[in-house]
Each structure stands twice: as structure tokens, then as C-alpha cells.
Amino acid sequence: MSTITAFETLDVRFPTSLMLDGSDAMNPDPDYSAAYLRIVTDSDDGLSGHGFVFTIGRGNEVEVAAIDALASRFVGRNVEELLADMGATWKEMLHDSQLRWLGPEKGVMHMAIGAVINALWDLRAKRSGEPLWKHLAGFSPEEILDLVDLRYLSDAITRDEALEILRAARDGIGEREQELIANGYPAYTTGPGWLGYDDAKLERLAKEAVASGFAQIKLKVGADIEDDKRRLRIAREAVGPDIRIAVDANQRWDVDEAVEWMSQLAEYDLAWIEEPTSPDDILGHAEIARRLAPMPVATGEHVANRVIFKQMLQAKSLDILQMDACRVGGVNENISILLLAAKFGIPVCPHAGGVGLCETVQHLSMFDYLAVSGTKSGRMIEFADHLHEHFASPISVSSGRYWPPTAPGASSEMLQSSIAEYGYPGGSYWVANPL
């Protein structure tokens, strides 16, 4: 038997600013961070499991609070029984009544069970001796739905459904898994798209996307319809006629507005429209989606819950659901959103814009693709070439594929090193760079 002696939480900030590397129309200026905590046991096998919160800098300080505030209830508590039925520690955290309070279910405090849960996922994968993917999909249908909360739910996916498409899933899972190893997942890059950059480098990465065997690039606009109209016109001539490009406006405009910008920018032959304007406004996304049909609407990065991803679908407001692997309450929320997504055949194309995100979500897909759609049909996985050099288990992206990781865990683990140079206040580069 052993025991959770302490959670480490740590804010860790990385200048991304300086470059402009993630900037967008709503956000120009990011330091992509993390909320990050350090699960220690007193075990024999060393083991320790990691897990963090995105944030883009000021603020982060917030959502380390959030994760003290439940992660301190844990110490003490026996790792065995807490690892044996994930479904029932994910719920212990959801349910609790009093932090409940403070969302239900959505801001700082669900993303710090989102952080939590997944430093668990982390530890039990690393026991297993698997990388999380693999583990989660070795479970049985009936284990993995005894993993979600169907409350809210049921009316638009019931248990027997979820089973049925779970049980289905099993057929040629093996087979399944074999290609993946062989042919990896498909990416797409953000890489040449940041608003900030200018139209020689927008040119210089796009090229460089298409030589690396990506077959999707993603442009930022939103900021100006005449700087959007010639940052495409660059695109599309750096990549040729073959290569999608899709543009992500980062919820920039309202309903009119959106319908009307994009409709100028249709003759580039666009993949999809992203976050077009609030992310909690479901009817305006479904009357986006209606107007500009078929060109599809693509969102869910900032979606706070299952609920109202659910409400989404039965509204058809999205053509391409974004799950962040970081935004809701963790791994087991997001099994119930690949889920409802299978329900309506709806495709999955997880966010990854951000630090340690391409190394969480990728264990989500590939468990998707093995063991709940069965399918990569028109699915990808967002890839931005940043901060990577600062976890244990980087991501492998080549050939425009996210190759299966190996080593054990949810690849969740930051370096030492990164931290000791990046944690805020007191890491040696903020010491020496004060804001």
C-alpha cells in the first residue's frame, strides 16, 4: 500500500511573447503557461504523476490556487484504491459539493480537477508500464463507461448507446493498433498562421509545412479583412491548390459579423471556420454554421464541459469538434465527449495551440481512433512547434504524423531543468527578465 504525501504545484511561464508565437486577433501577446502539479507518494517504485492547466500567462498564479484548493484534499489518501476505479475518483472531485459551487462544472476550479485527474491518469499509466493511449484503450467497454458521468447526458446519448458503439469499436482494434504504429496519426500545423508574424515568415513556414508532408496549415485572421485577404493570397500561393488551409478567428466577431468576413474570404478555398465568436453561444454558431454552409465550422478549445458540447451537436452548431485536453475536467469528461462526437458522427480535430498540449491530446486521439470511433476519417491533430524541449517525453512529428508515443504515462512530465529556469516568479530566466 501507499500514499499521496504531497502535491507539488508549480506556475511555470514561458515568454512566448517575445517572438509572437501564439498570437491571435483576441490574444497578441501570449506567455504560454502552466498550471502544473507533482503528484509524490511514498512508493517504492519512484513513480510520480504530472499534470497541468493551459494558461497564457497573467492569471496562471489564479489557477494554481484552484488546484491547491482541491489537490491538498488528496494528501493522505491511499494511491491504490484511488487508481483502481478512476471513474469513482473523477466523481469524487465533480461532485464535491462545496467546490462545485464556484462553477458547476466550468472555469479554474473544473480545469483544476481536469489537472488532477490527469496527474492521475499519469501515475496509473506509468504503473501500468504503458503510454496512456494503449492503457485506456486495454480497458473493456464496460470500464470505459464506468469512467464517465452520463448525468446531463442521457438525452442525446444513453448507456446502452455509448455500450454500442464502445462494443463495436473492439472489432479490429488489434489491427487498429498495428497501423497506427506503422502509419501514425495525421497533423495538422499552426505553425506558419500566428497574426503576429510577418507575411516573408507567414511564406517561409507555409513552404516549409508542405516540404515536411503536412497536408493542412491553419492561418489566424480576424484583425483586418484586407491584412486577412493578403495573408491568404500568400498561403495559398506558398502551398498550391492541394494543401488545406484552414482559418481560426479565435472568437473574434459576432454572428453578422462572422458570416460576413468569412464570406469574403471563401475563395481560398478555406478546410474550416474556428471559434467564430463566443465560444458559449451555441445558437450563434449554429446560424453561422447555416449560413455559411458547407463551409465548416470547427470549435470547442474553449467549451467548458460535456454539457455544452452535447447542446452543440443537437444544434448542429459545429462541423468539427476541438476538444482540448486541458480545458474540461480532464481524461474522463473528454472519453464522454468522444463519445457524444461517435453518437453523431461528428469528427474530432483536438486543439493543441499551446505548451504541453500536442503531448496530451495525442494519447486522447489515438485512444479515439483504437477504441471509440474506429476511424481517422477527416480527423486531425493540431500541431504548433513550440516549447516541446521541455517535457520528459516529447512529442515525434514527422511527415506531417504524430507518431504513438512509447514511454510510459500520459507524456504530462516537464523537465526539471524547465522548471527550475521557467517557474514564476523565482525560475532563473524571470529573476533575470522581471516583468
Given for the second form:
Number of protein chains: 2
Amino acid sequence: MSTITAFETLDVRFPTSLMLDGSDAMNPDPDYSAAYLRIVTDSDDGLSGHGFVFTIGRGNEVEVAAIDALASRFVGRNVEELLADMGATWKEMLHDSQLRWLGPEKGVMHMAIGAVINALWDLRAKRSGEPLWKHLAGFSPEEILDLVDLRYLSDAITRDEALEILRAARDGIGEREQELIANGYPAYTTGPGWLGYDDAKLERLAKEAVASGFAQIKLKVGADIEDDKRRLRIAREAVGPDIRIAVDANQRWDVDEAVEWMSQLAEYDLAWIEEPTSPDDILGHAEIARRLAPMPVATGEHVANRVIFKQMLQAKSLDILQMDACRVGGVNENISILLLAAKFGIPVCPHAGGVGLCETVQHLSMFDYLAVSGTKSGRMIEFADHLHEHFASPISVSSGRYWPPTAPGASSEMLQSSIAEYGYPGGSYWVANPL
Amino acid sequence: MSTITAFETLDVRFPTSLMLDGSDAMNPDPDYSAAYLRIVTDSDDGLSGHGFVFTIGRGNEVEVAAIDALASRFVGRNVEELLADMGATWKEMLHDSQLRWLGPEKGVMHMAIGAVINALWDLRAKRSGEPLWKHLAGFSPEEILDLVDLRYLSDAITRDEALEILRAARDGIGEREQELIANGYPAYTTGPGWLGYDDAKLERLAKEAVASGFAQIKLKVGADIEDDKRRLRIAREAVGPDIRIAVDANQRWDVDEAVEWMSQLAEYDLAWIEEPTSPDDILGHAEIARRLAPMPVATGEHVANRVIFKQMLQAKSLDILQMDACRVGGVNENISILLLAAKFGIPVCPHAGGVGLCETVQHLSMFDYLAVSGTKSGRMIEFADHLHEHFASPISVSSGRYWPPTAPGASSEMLQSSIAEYGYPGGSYWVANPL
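To complete the pair, please output the form predicted in complex with a further copy of the same chain; the form predicted on its own was given just before.
The complete assembly is shown below, putting the previous chain first.
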């Protein structure tokens, strides 16, 4: 028996704005950051649980305060009890009525719930000796259902329907695990397409992406239509006709504007238009999808919770669902989103990049392939080649694929040396380069 | 010319859970709290601007951290410039791309934007020598439009349509001001209906409400159907057939559950069912409204922003729109919500109660009457008799009406003595009664 003896929260910020990595039509100068949590126990195993919220700089300290408010409740609690019923542990945070007022189930406080439960998942998977994707796939359908909260979802998916999906996925799960280990999980790359890159860099990176085995790249759009056309022409020439090109507007437009702008780009044979408008605008996305069809609409990285996703599926607002490992309430809520997507037959292509999002979300896609949707058809995980060197178990991406992590845990642990350097404002980098 | 020299943020909490004031089906034990902001200048006038976010206890410190992150940017800035263009001042916060990531436009960070801009409105109105409702009504239609951000709204209301609404309301504005001063603005009371009150207290308070001149009361429901029936019977007998009774489920149900539960209560001739399900569930509310018609559906106190309200109006999710002074991004965003409601012909009956919500939201309803919808028809402001004694300019409610405030400002200034007593955790009350 062991006890949670302490937790440590850290404000970690990387000066990515200097290179315009991550620049898009709404986010010209992000400093990729993590509100980071480490949960410590008195067990002899020496294992700790790591989780975080991804932010883009200012306000990271607010997210740290939110994680503090939640994590403090677990100090002194029995670890085995908390880990044995991860559904109950998650719901204890979700249903804290006083904290719920601050959302409910959205924004700073909800993402903090995700960081805390993800840190506990990291600890649980480490204790099991398995990577999280494999650990989760070992749960029975009933055990998986106990992890989620179907409140507010029953008009779209009942408990019985969810159970049916999970039971059906038991067939062939062992074969799919072998197949995943042998062939990996498809990736696409956003590397070439940041808005702050010049044409030569775009062209070079697009060619490199094809040479590296990626079957899809993604470009940021939405700042200037003529720039978008020129950049798409350059990208299409660089990659040839067989590589898919997706575009991402990062919430730049209103409904009519999205339709008009994207109609001008349709000739470039696009894989999808991502985030054409506000992530809260279910009906707006539905209208855009209807008017731009057959061009697929993708969204999700800023969708606040399962209730918004449910409606986007009901209203046909999206053709590709882009879950994010750190936006909603962690692993548990993301499982309910995977179930909704499976019910509606919509492929999940997770948002990643930032810092640590690739590391964490890969587990969810691989779990989905084994235990929920049972397929990789139409599915890819985003890849951006930033900041992986700061993680204890960085992703393995080659030949255009994510290769399943083998280290125990959720791949969410950052290196101590990185924290010492990029802790804000006291890390060595920020002391030497104050804002 | 003057400069913002400092700001002070305070965590203020009232131990309301001891009395079960404010108890409902989702919030059994709220401690009404304020993440409170005071903005100080070097002007000779000695005026300061006050704003806050209402929370119900734990997590109030997270909201304080969010206000700190925003308010710090204004220290050293020219006051006259900030106050002269309140639209630009608001949008500077709204469009900070790094902070926007923490929402976007929802939850902790968005409410903090509301607190900061509301504090600046308080300062501006004090400088003008007018109460905020009158000060805002003195803006021209074009000046009012400059305060709002129509991004993401153009599929529901265009700039020209908004201008037309505001111009039409110029007719008779002087007469309506006189009428408002003479007759006040209708109120309804939630005082009798908290779930934690016993039957005798409910009956006594319901009778007192009628004797005090209220034409509508509200009861909390959703914990137990038989309790709800009994309490509604008691309330109906206490108030007689001519007083309206609304009920409030505080997000307790899924869609089918809401319809089934409320169908059993329809015989009590209800004014509305409030928050039947998740405040994010636009389509769910629409389905409930359709199936329960003609019983009106009300919602809004937890609606995160104008984009969700827009869709609720488009989808016919609500019959009564319950804006909240401190949930969305302050006065500016609430003006856009008033414009949307006017466009769709939906009455606004603001959420109030808590601590300071009555004080602040009354200005918006009175402004709406003068300068936006131009009518009080079907409109009431919620009233709950809690904690008004802590404000420098508390509401004046009698004969079932709010009487227009006359003191300069937004009525958002809390007494120093109250802050000294209920500041958390260092105030005299909390030192004597630690949690």
C-alpha cells in the first residue's frame, strides 16, 4: 500500500516564437508551453506520474494554479485505491460542484482535470509495466465503460450501444496488436506549412516530407488568399499529385467567409479544411460542411468537451474528428469521444504537435485501433517535429508512421534537464533571456 | 491625463453553505465567492474601478490568477486612452492569442476578461458621474456597435442589422428613461426555492414573496420527482393561481430524462424550465424545447459566450435568454448578446443572485430597455436576497421591482470592511473559522 506524498507543478515554456514554429493565422507567435504536473508517492518502486496541459505561453501560470487546486486534494490519499477505479477518481474531479462552476467542463479548469488524470494514468501504466495504449487495450469492455461519463450523451449513444462497440472490437484484437507493432500507425506532417515560413522553406520541407514517407502534409491558410494560392501551388508542385494536402484556418473565418475563401482553394484537391470557424460553432461548421461538400471539414483541437463533439456528430459538422490529448478532461473523456466517433462512423485524426501532444495522443489512437473502432482506415495522427528531445520517451516516427511506444507509461514524462532549462521564469534559459 | 498605477486582486469568500442558501440539484453547498479586482490610477479624482468574477468557492484562487494575468498588462497605461475606446481595450484582451488558447472565449480566462473590462466600465461610469445603465444608453448606435465583436456572428446578425436595431431604439428613449425611473424594472425571486430549505420555510418565503409584490417565484427541482411535486403543490397553494412559478434543474438531466421529468410537472402551470441539461447542449435544449412546448425553456447563466447563444437562438433552444453579468466577457460581450436576443425577438431575463450579480446585471437590463430591445415585455431580473449588504451601492428592490441605481459606476464596488472580514484565507472570518 502506498500514499501520494506530494505533487509538483511546474511552469515550462519554450521560446518557439523566435523561429515562427507553430505560427498560423490566429497564433502568430506561440511559445509552446506546458503546465506540468508530477505526482509522487512513498512506494519503493520510485515511480511518479506525469501529466500536463499544453498552452502557448502567457497564462501558463493560470493553468498551473488550476492543476494545484485539483492535485492538492489527492495528497495523503491511497494510491492503489485511486488507480484501481480510475473512473471514480476522474469523476471525483469532474463532479466537484464548486470547481465545476469555473467551466463547467471547459477551459482552464477542465484541461487541468485532464492533466491530473493523465498523470495518474501515467503512474498506473508504469506500475503495470506497459505502455498506456497496451494497458488500456487490456481492459474489458465493461471496465472501459466504467471509465467514462455518459451524462449528456444518451441522446447520441446509450450505454448498451457503447458496450456493443467495445465488445465487437474484441474480435481480432490480438491480430491488430501484432499488425500495429509490425506496421505502425499512419502519420501526417504539419512541418512544412507554418504561416511564418517563407516559400523556399515550404518547398524544401514539403519535398523532405515526401522523401520521409508521409502521405499527407498540412498547410496553414487564412491570412491572405493570394498567399494561400501561391503556397498551395508551390506545395502541390513539390509533393506531386499523389500526396494529400490538408489546410488549416485556425478559426479565422465566419461562415460565409469560410465558404467563399475555401471555394477559391478547392481546385488544389484538398484533404480537408480544418477549423474554418469558431470551435464552439456546431451549426456554423455544419453549414460550412454542407456548402463545401465534398471537401471534408475537420475540427476538434479546441473543442471543449464531449458534449460539443456529440452535437458536431449529430449535426454533421465534421468529417474528421481531431481529438486532443490535453484539451478535454484527459484519457477518460477522450475514450467517450472515441466511442461517439465510432458510433457515428467518423474517423479520428488527432491533433498533435505543440509540446508533448504527439507523445500523449499516440496512445489514444493505438488504443482506438485495438479496442474501439478497430480500424486505421482514414485515420492518421498529426506529426510536428518540435521539442520531442525534451521527453524521456519521445515518439518514434519514421516512414510516415508512428511506431508503438514500448516504455511503460503514457510518454508524458519530461526530462529534468529540460525543466531546469525551460522552467519559467527561473530556468537557465529564461534567466539568460528574460522576456 | 492619468495612468493606471496598480491593481489589487482579492479572493473573497462568504460561508453561504452553512445556511444552504443557493443549494440546488447540482450545487449542494456553494460558498458564494468573488475573484475581485480593483484598478487604481494616479488621478486626483481618487476613483478606482471595481469588477469581479462570481464563483462558488474552491477554485476562486484560480480565477484570481487569471485576472492577475490580464490586469497586469494595463499597469502603466494611459487611463483616458483605455476608457475612450472600450471596444479596443476589450478586444486587446479577447484577441491576445496566447491567452486565447486557454479558452478560447470560455471558462476561467474568459470570465477574467469580463472582470477586467467591467472594472474599467465601473471607472468610466464613475468618471462620467452616471450609473452605468444611463452612461451606456448615452452612446450613439455607432458607438455601441464599436464596443462589440461580431466575429462568428455574421450568419445570425450583420452589422447593418445590429445598427438598425440600435437606431430604432433611439425613438422614445427619453420617455423610457422617465418610465424606468417612475416604475422600475420587474424582478422575480428565487428566495423561497432553494433545495436545502424545508417545506415550512418554502411556504413561508413563498407567501412573503407575494406579499412583497413579486409576480414570479422560482423553485429548484431535479433531485427527487416526488419532492418536486410536493414542493410545487406547497408553493402553488401558498402563492395562489396568479403568481408565476418557474423551476430550475441546474443542468441535472439528459434530454429524455428532462422531457420525462418535466412532463410530470407540467400540471403545475410553470413559467419556465431552466437549465434542463448541459449548458453546452444547443441541440439537446432545442429537442427538449420542442417536446415540452408550450412550456418555455430558459437557459444562459452557464452559457460560455456569444457563439453558443447565437446557436441557441438559431436552433430555437430557448424561449428565455438568461444572460449573466460575470460569465461571459463582460459588458461588451453582453451587449452583443442583447443584440442577438433583440434580433431573434427573445426576452432576456438575466441570471442574478450569488454575490454581486444582482448589482451588476441590473445595469444591462436597464440599458437594454432604453437602447436595444426598447421593451420590458416578458422581461424580469432575477432577485435573491443574499449578501447585498457588502456592496457600496446595493440594489434597491421593492414592490417586486428593481429601482434604477443612481450612484455613479457599475454598482460593483464591495465594502472594504467586507473584504477585510471575508478575504480568503486571511480575513477575520476565515481566521476565526478555518475550513
